[in-house]
Amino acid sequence: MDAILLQILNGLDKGGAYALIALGLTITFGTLGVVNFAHGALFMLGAFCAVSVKALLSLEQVTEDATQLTAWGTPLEVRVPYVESWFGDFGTVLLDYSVPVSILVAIPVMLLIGVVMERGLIRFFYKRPHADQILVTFGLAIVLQEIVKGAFGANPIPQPAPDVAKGMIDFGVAVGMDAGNVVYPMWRLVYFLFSVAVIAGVFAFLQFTTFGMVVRAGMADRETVGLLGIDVDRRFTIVFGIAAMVAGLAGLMYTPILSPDYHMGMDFLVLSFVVVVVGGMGSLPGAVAAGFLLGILQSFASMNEVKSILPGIDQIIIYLIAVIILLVRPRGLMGRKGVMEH
């Protein structure tokens, strides 16, 4: 049972990942017909937020202190983030909680990355076939994989949680079991009930917000919603930077568990498109459901025990899944009746 429970709470974080960015790109299928596999590089661009954000805030004042010398009798050198030497023990704060604080500087930057992504290029591609849009994305995100590179290097970067979520939670005795037995990394909660809270914002965003009618309207019918004097091309633009912006937060998040480099963006977007067509295409409870369903079977798959009867299987479960899936339901778990069925 705790072999179970343990199991469960490490596919809740990927799962929670895999939904984030399944989301969104669901949302900009459901509204722009637009197949963007440039999605998982604004995964890394949020990652990279987290990165910018860290390194600034480490900047560092260098003064000599005259009363300590070096082995060789020179002033030794005192080195002290302005952050620190400005807001004394805030300063102090604001380094460790970095990766949080990334949030307010990810949130207008990644909006403003996928408004420009979408009036500068995505919208030329709208009536074009979706081979053209994987090609013209597919593109963009190995551009934008090169700058990262150019500009941060190839290693991976390791971005620390905040001191207070560094530790383990012991769920064995929260359900009755022996101390010890189900321990769980604090920050891997932490970016669960992140993820739920993102993916409850959006649906609360697009469910009870004139706006968000408006968007589900065009989703179902965007030419008669165009007939009506509404500017659809205006509020998908700005869904488009939603979509970027959750995508965005989603890497942000992650980096305490994945250290960001500039192909981090490719491993995910492949999965997530799986999590789509098994969700469901342009259905975003599908999107959210197949995402942390798949994470959780990749986490059972990866237990020894299972491994030892089937190895490699964790490598493919997520795509054996999907073909079972797909040739039972086509139009995937809760997607559109006539949706990839034809």
Partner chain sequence: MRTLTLSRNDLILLAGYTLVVLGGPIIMAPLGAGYPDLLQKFVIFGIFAVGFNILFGLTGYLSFGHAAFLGIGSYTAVWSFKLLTMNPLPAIVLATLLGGLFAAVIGYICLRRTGIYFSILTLAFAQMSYNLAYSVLTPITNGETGLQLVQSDPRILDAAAGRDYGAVLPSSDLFGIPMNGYPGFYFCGVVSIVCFYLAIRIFRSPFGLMLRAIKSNQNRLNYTGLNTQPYALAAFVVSGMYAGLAGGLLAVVDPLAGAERMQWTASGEVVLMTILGGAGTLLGPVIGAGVIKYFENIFSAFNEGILMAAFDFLPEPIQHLMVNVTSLFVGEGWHLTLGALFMVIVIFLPGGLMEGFNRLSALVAGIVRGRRDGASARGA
Contents of the next structure:
Amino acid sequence: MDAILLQILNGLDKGGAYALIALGLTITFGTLGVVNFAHGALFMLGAFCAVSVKALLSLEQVTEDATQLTAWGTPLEVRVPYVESWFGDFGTVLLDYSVPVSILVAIPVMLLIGVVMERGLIRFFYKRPHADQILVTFGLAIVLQEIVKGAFGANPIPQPAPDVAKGMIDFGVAVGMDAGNVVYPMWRLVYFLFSVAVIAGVFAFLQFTTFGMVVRAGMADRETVGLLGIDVDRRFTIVFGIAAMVAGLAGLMYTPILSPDYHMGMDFLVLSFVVVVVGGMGSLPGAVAAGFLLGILQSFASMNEVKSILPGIDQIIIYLIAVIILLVRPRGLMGRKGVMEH
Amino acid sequence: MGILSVRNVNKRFGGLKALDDVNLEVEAGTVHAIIGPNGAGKSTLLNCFVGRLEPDSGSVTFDGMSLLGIKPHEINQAGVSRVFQTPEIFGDLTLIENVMIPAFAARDGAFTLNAWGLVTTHGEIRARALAMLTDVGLADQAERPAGQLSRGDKRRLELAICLVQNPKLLLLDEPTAGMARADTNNAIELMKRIAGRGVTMVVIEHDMHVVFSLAEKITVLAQGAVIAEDKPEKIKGNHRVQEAYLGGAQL
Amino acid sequence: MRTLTLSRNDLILLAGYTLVVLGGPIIMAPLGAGYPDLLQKFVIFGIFAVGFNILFGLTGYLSFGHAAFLGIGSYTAVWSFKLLTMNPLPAIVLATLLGGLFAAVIGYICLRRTGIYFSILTLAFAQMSYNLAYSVLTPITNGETGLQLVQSDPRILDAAAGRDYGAVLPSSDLFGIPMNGYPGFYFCGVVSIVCFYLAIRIFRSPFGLMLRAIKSNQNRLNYTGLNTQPYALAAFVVSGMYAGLAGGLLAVVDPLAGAERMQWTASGEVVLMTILGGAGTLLGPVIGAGVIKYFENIFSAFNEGILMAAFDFLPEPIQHLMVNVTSLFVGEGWHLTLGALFMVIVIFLPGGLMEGFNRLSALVAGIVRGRRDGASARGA
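I've shown you the form predicted on its own. Could you give me the structure of the form predicted together with its partner chain?
Now the complete complex, all chains and molecules, led by this one.
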């Protein structure tokens, strides 16, 4: 029982990441009709927003303290981050909370990246075949990740969670089990809650604003919405910007769990596409449900008990499920008829 | 019993009854028109003949064989060809290739791994295709990509694609939709010629001029049900038909 | 044997291809590509792309998983060396067959869907193969290290023939001719000429016509009495065999196989080769493969020293600037160039280089005709 609970918990954070990426993918697909292979790169760019903010906050002022000497007899160099010397304790807190703080930076940055991408490239591909869309965004994804590789190097850059969220929580105690059975890293729980909040935010936005209504109408029937005299173009841009932002935030908050490197986007993209397909192309609830479902299944497949019966299953479980779903339910769990069938 | 026989066919889309207990017999060698106001279920019915839709109940048999639950290509191999409302042709291929493909299909069946001999060595297929193009008046454009044709010519090409297979039954879905009068008359002439060769034809049509120049028998559908079936001159005088069409005015 | 004759244009194409391959070492020398390692890559990846084009170029089915078959071909060939003989012929035959076999299974499943669903299914299968090759299948693939020959391999056929390689690690050889360097290139070259000839046959056959019809209008094809699935599957299997063969040849000239050959970026590369040259054309994929392998080789060899020398004529600050900018795109940054190239081609030249050539020659022909018309007008 506790083992099962633990695996479900383990799957939640990964599932949250899949769900967030898949959500953006399926929104862009549903409204804009574009298959975006560069969506994983947006996830990666978000993660590197956190890296950049951390790097900026950690810039250090170097002073020499003549009163203290090192073992070599030279004056001791004292390194103090500028934020600390300027803001004192607040600076220390700022540095500790660099990952969540970078959200403030990432929101405008990712929106901007999304808008530039849509205006500069994607919009020219609305009427091109899906194969062309796949190819051009695939190219863009390579370009983006190579730029990041050039700027930040090829090695993963660990990002610490804030001190308060670094520890483990004993989840088992909370649900009335013996202590020590279900211990769970705090930040993973934070990530899960964060992803739920963002998902809820996106759904609320689509459900309760006029803008969201138009977007949903667009997902149901793109042509008609265009005929209503609504400025679809501008809305497309904003939709794309939001999708980029959601992917970026998903990547940013994931950095304490997985140290970001330049190709993390690609790894997540392939999986997220599978998630979208399993959920049903163009279905938002489908994307979310499939994201969590696959995340949890993947963590079950990594259990030693399962691996000893089916070796290697943890490596392929997601793809295997995608294959089965596509063959049994061609439109995915919650897909609509006629979407992307030709 | 006719060559195409439709018995008690029903089809629902959600709450809408698209086909309501439809019965229909098409006699071999005749031209049979299906008419009716918009939304009467004509296209739905046609789609049940070619494997695109499956009726909820009832039977569709062609030449003694059920057409339900089998794939479009199997229905075609049984001898049923279809012309679409908007011409479906191979836009990237040349006209002659467009017509050679169905000729290959008619000779070699639904699948042959014919990867060794060149297309050009199949002289008799090419000759057949070329003769067919001549027949519909497109031979001079044989080497052009089909996508460049005018709409009327695309329709001719689609007819050629269907006819080169010597179908036993030809289904035409509004074959003159969107055509100018002169083109329509040409198309009528062409279809009369085809009918003259004894090809059984089922035509769905809006244009009464076309219907009355071609059809030997007319079935009238309204709201998914057959309201009349008779010879053209009798249909003209049928009260219920006038009712359904024009609210009582003379056809 | 009338069925064996190609049209005049195709014969010229084949003759031209043969000439370029056989004369490769001389023709490519002025470009700095006249050495066997690179020439081998040209023809091997040419085979890969030509095969991929039979699927993608003709039927329009975009597979993102063909690198899996390349990898399978390589593993098969290395196992053939280890277990049977160092002769490359059984190796490439088995690689081709196994590539085809896997393609038949994977293709049968993936082809139940079309469009993007097909692409994602192929991607899923390729990633599965890649992950498995790295983990559970380590006894077969030797995991991260990659599959290599060892001196103690059984090589039963060689042993039966009384061949003993002694204490040295054997390299593949065709009846005594070692398969590295130029002999290796010529071996691959001849295979590639055969492959190119077969591709021409497929393109011009009724089968090829049906494949093009699938791309053009699948709906019409179904209503014309043709079953698209077996046609597409046959194309998938043929392209899988080409990929398996290419993978086998990679192992012939350099007997090792690693899982990274199956990664989806490798699948992306063959897509790029095909569209860069021109999907659906005969020569395009070969040219695409050549261009990409050439620039990969040249660009990744560049380093700061070479760049400094290249921009030596500029004033020092500008020299440094230029070096900094260009070094992003070369050496380690070759992939950036690749990605940018990908985008440029899809955006501006969806028909690939072949379309570019055609447009260019049409333009030139237009100008020439214009001049002639002008001259005759003056003459009159």
